[in-house]
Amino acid sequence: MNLVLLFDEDLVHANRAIIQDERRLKHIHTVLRARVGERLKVGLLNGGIGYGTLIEISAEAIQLEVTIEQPAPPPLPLTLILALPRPKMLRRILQTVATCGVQELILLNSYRVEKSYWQTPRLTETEIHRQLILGLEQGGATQPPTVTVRKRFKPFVEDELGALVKGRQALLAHPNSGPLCPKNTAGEVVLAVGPEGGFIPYEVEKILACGFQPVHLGARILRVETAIPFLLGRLF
């Protein structure tokens, strides 16, 4: 936790916050080992960042005097379209996209996505939110990506994708296809990443028909959880 993220319900006054949930209390007590008078880096969800001075600390609650000094790191101008990964991988990827500053994440069905993946409790709104918060705390940011779910590939591509990419650079990360992923792009980007094994040829054809350019990361085939930060590092 590189940032103690505060929520509206924590604020008892404009500059006073009380933390009472077990996870943050445990971290401040056992990892940060904070004491009264110490300052912690804090941020307001969807707001700015600054510091919080510990006024009171106990096993049940921690009270902070909060000063917000500067804006949080802005999100990347990126919409990431991702074929739904395995549930265990999904947790890590949600944290990664929040840490890296992805602005929007669309979880999409694909032929190679197992039907059972859609039944995981890790797709609940509560669990998605929890993982995004962990990612924000790691990255020292406050603005989580919006996350939407599209369980039907063809209707999404035919009815929504064309409008989504209008006026944006659209890239399809696909092994051994097209040029190397570009570096240091300017402007808004829509990036599509398939499941393990990649999108099937039919899906690739449908995505390219919407104006996407295929790109790759070299001769090595990377796991999705490895490819995503690699792609973001090159693009931004």
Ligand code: SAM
Given for the second form:
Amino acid sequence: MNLVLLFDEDLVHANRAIIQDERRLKHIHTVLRARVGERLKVGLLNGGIGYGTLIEISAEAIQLEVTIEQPAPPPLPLTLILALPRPKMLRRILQTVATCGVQELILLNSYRVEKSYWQTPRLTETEIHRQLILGLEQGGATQPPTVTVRKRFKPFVEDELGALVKGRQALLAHPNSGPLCPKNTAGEVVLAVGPEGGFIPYEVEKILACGFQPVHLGARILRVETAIPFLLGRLF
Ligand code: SAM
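Taking the form predicted on its own as the starting point, write out the structure of the form predicted together with this ligand.
Starting with the chain above, the whole complex follows.
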């Protein structure tokens, strides 16, 4: 946790917050070992960042005087379309996506996504939000990506994708295809990343038909959770 994220319900006044949940209390007590008078880096969910001076500390609650000094780092102008990963990876990927500043995430079905993945409790709004918060706290940012799910590949690609990519650079990360993924792009990007087994040729064709350019990352095939930060590092 490189920033203590504060929520509306923590704020008792505009500049006073009380933290009472076990997770943040435990972190501040046992990892940061913070003492009264010390300052912690804080941010307001969807707001600015600054510091919180510790006013009172107990096992049940921590009170902070909050000073917001600057805007949080802005999200990357990126919509990531990601074939739904297996539940265990989904948790980590949600965190990574929030840490790296992705603006929008669309979790999409694909032929090689196992049907059972859609049943995972990790896809509930609460669980997704929990992972995004962990990612923001890691990255020191405050704005979580919007996350939507599309359980049907064909209607999404045929009815929505064309409009989504309009006026934006659209890239499909696909091993051994097209040029090397570009570096330092300007403007908005839509990036599609496949499932562990990759998109099948039919899906690749459908995505390319919407104006996507295939790009690769070199000779090595990366796991999805490695490919994403690698791609973002190159693009932005
Ligand atoms: N056997 C699969 C294939 O050839 O498509 C490998 C899939 S890979 C584990 C999962 C996803 O990560 C891919 O669909 C792609 O989006 C991305 N990826 C991984 N390594 C990549 C590379 N070297 N170039 C481009 N994309 C890559």
